[in-house]
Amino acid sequence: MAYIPTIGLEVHCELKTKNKAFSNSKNTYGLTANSEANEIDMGYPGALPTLNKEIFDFGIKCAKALNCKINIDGYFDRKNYFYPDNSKNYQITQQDYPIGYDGYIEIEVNQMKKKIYIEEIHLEEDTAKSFHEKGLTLLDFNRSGIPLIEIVSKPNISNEIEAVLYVEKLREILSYSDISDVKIEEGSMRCDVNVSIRKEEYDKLGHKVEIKNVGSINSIKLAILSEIERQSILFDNNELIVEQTRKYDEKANSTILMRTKETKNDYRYFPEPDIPRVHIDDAWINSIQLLVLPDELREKYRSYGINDIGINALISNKELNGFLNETISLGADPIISSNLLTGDILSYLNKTGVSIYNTYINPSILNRLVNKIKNDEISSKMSKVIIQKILETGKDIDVIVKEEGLIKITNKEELNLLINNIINNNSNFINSNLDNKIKLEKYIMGQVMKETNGNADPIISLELIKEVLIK
């Protein structure tokens, strides 16, 4: 029997602040273990937190980006639990007064828009990072105290496809808002998935099972499918589904029990006594401005005439998107610029693993190349050679054109002679296909491009081919 799933997500993202949430240690990644951790981060007795105002700036920005209402009074709470990576035995978080609530983002499923509602977003601190090696657990407190924003969706996600689209949209928004670098592979974005099933739409929601710390977007999809299947088998066998916490095992493609679910009472939440109330007034809220968000960019690019494939490639690569806008600001044609960036240039970047800003090309050079293509000085085939040479050597476009013999042939007499020679040398093929002009045009055009190494002007060549065939 097919069951109806109900899914909610809790997404934790590290904020791009300069310092940690409650100490003056730097917010860093990749440094020597425990080199950026002080007494507050490590939970020394008597060490008192100091509030970093910047985390509220980021929280307000996130609330705006996710269409949330903002709590004008900010309080922190203690979530009490023991675990090796949490040496002070509690986490500073926002339990009853989240910075944002009642928000939403829109996803598009089968060309239909759907709002995924956000219950709340709240600020908290991260724990130390655990490493398990040779029977030992090692702790790196560089991560301890790094500010997080937790984004809790309402359970109105219907399936694994919507869940993936939701997380991808969140990544776009948080990245383009400069709130978080959302690098799942580095742990700066982590996701917990809540799944329940029921038989009919009118049945009450089933018992929620939480899948902790799912490690990639693809694993979110697989974990949901695996958990739905597990719960469905229990339902079919009339077994009870127990509220619990599980983890997803990628190798086994299944969820594994970690512990039965804790309740909020288990954490003994109470107001954080060492951090005072923070009042957020209208002037503060209005001072936090959003950057251009992905949906605005999509509409702008569509107005330029860029196709959806190109748009998605640009949005998914923030650097490429910025490079395009710099190039367009110089007067370059948006469609040609986009095609070059998402075609040969992106292919080169993916192969080499370098940033576009660490290559020899820049917006000014790309603008020159785009203008040469638009003015029919070079063909799109020539541009492939030119782009490769620019990226690898940094040579000037005109130098590359001369060295590679990339002179576009526009002389009609020269092209006409070539076309007639091709027809004479292929008379049998031509005569046997006189009733199929389109086939002949394509064949002769292919021969023209072959004979000229792609340097013949395609528009002029096609006009001349049609004239000759009419005769």
Second form
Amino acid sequence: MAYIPTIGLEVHCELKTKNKAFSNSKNTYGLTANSEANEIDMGYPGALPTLNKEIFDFGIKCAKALNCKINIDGYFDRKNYFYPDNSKNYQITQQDYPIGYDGYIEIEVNQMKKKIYIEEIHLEEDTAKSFHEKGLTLLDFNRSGIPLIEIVSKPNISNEIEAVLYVEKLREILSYSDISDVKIEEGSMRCDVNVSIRKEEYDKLGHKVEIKNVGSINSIKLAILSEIERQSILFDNNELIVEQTRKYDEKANSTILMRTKETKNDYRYFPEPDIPRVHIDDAWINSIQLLVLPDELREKYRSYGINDIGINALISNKELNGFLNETISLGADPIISSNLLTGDILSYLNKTGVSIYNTYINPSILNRLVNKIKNDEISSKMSKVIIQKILETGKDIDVIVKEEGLIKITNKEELNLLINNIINNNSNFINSNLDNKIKLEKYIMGQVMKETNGNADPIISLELIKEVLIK
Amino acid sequence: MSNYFDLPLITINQKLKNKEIKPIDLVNEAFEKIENNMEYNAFITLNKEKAIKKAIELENKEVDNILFGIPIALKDNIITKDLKTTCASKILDDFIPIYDSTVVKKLNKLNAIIIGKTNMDEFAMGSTNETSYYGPVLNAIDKTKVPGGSSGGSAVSVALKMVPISLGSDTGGSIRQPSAFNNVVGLKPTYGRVSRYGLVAFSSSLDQIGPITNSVIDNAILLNAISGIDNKDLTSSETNEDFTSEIGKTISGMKVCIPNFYMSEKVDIEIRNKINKVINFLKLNNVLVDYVDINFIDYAIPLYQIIALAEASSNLARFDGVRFGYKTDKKITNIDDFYKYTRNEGFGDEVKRRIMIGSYVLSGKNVDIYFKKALSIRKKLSDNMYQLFNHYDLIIGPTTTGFPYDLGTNKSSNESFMDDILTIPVNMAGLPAMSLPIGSNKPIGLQIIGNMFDEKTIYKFAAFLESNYKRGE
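If the one shown is the form predicted on its own, what is the structure of the form predicted in complex with the partner chain?
Below is the entire complex, every chain and molecule, led by the chain shown above.
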């Protein structure tokens, strides 16, 4: 039988601060192992944490972006557990006073908006990174002490689709507000998924099963589905579901037991005595400006008349989105600009894997091109050639137009002559299709474009073709 | 053999300035006396080669401050770069740090000369020095007695003038009690006065580094050198003052109080008598002396057992054999066994006992039942003590309840905590306090407790007694 699932997510994101949370080491990724780790990051005897206040700037920004209330008292706690990647064998985190609480974000399910509630968000430090090689465990403390924000949702996610939409929305928000890189593959975003099922709507919640560190958005979906299935079979057989921690195995597409509640850690939280209280006043909170978030952008783009496919392509590519806004701010037509960016330009970027800011095109060049299209100086077909040439060679638009002979033919006499020639040369086809005007129009237009390499003005040409055919 | 360490720092400094003596003369005196007194076991590690090298280097430099060329001993829980730092524990027996503590940086800048690292109770847990992995230190006055602890080596090295000055650390009395037991001057500064960066943490909210010396003025001079705000210790405070500035002034008109708790039957009658003599002396010198009650002061021991040990259980978690220090030789196949064997073999019994208690009071619901309740009572006790300073300049009383006892007495853990009954309340409140010798044949310490960041008044008061009160009386 079918059961009702309840899902909650705990998402960890690395903050894009310059320095680590509790030492002056740099916040880096991909450097030589242990090159950015000092005695604090390594948990050496006698070392004490400092406090990088920047993490509160990020915490406040995140609280605002996720509609959370903000705790004005910044306290830290110690979470005690032994693990080789945990340099002090305690982690500095926020247990009693998370930076933000009682928030929400909105997702759209089948054109209906749904609020996913956020229990709390708290600041903490990352652990070292472990590598397992040839029976050895190697540790890189460059990651030790990098600031994290943990975002804990309430369990009001109903299924795998909502869970994926929630994570995608979180990624958009954190990325657009410049809080985190949210790269799951590089580990700057990590997700733990809690799943429980129950028989009926009015039943109390079932025992929670936590699936640790799910590696991709697609895996979140698959992990939830396979866990619901596993628990349903247990329920069907009247077996007990024990509170436990599991991990998702992508190859097997199933979850594997890590530990049950009986062996669950007692983290012995207590207030961190080495870091005094940080008071967060209104002035501090007000000084943190929120950047424009994706939902506001969506509304803006809709008001420009950009279609939903274009909007989604823009939002999911933050750079493209920034580029569009720069171009529009120069006065360019939003729809034409958006079409060019999400069309030929995006496919070039996807093909070559380069950032738009590392190509020959810039907002002012794009603005000139958009204006030429809008003023009917060049056709959209010509623009394809021009964009390709700009991206490949960096040549000026006017130079390309001249070299490629891309001048739009608008002279009516010239076009009329051409049309009449086409009719004369194809009299058999024309005479046998006189009853189908539309077919003839299309045919003649095709020939016109063929003869002019697509340079004929399509609107003027069509007018002239219609005139000729009426006669 | 020279005896320059009988002289106050000011006189030694003058002789160095006059080129009458060189730093190497002082270093030689230190090592000669240490080597003649090896049986006291005051040091774990000597820094002989580097100390001699440094002394010779200093010969060509200008004597620009009062600690220039002065030998100093450091308790072995103060981190010294490239110089073994063991905390008197097997688990750090071979540990050579990669950085310097803030106090060591300050001392190096002043060109003081680090002679060695002194013996102590393992991880500063104990009050007899008997929990040291390297064996106990002997009492400087009576070799058959305990020297006190945990800064036993620092107190004995100064008492026997192996060095003129030393640093200890005080979490519940670890500077004051051994100072009292060896007739030297030891001060626990206000919490935050001296940076804890590079002090191997026992209890982060109680620990404080402080000076141990033979005279009050030398003590103030050493505190001048090591105090100040440190951006590496968020609990440190800005201090920009000269602690010697009030020394030599009269104490007439001052008001002091004695908590009744400090003169109860728990305190040896001989010590109480001695304190009463001091009180008479004070009254003769126009000092007002009142007796007061302090609510919750009798809770100090349980507060210590909960707060200090809870923090310790977390602070000592990093000693796991993964990144530094002792690791088990046992063939193990999983990380949990690696931790268990390493820590079981590396820590001594007292340390293990305290980690267990500390873990217990933080486990599950105990954190509310014990730890959080203790924090709230600590605040009440502290407030009660602060309020006294609205009416009095100082709180005084004995430092210890008794005299040094025989080595190997093997007091139970609980009895051992009772040794600190008069010193722990001060750490709970973060106040500064000194132990000043007032005994003659038998060592007795007068504890002088000041208001927050008011060490100056302690030094004024102590210096007056030091020069005017006749200890033999």
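Quantities reported herein were computed from a predicted structural model and do not represent experimental measurements. Numbering follows the first chain given and starts at 1. Between two forms, the rigid core is defined as the largest C-alpha subset superposing within 1.5 Å.
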Checklist entry - With one rigid part turning against another between the two forms, at which of 356, 371, 79, 312 does the hinge fall? => result 356
Checklist outcome for this item: Treating the chain as two rigid parts, the smaller one turns between the two forms by an angle in degrees of 8
Item to check | residue 445: CA movement between the two forms [superposed on rigid core, Å] | outcome: 2.9
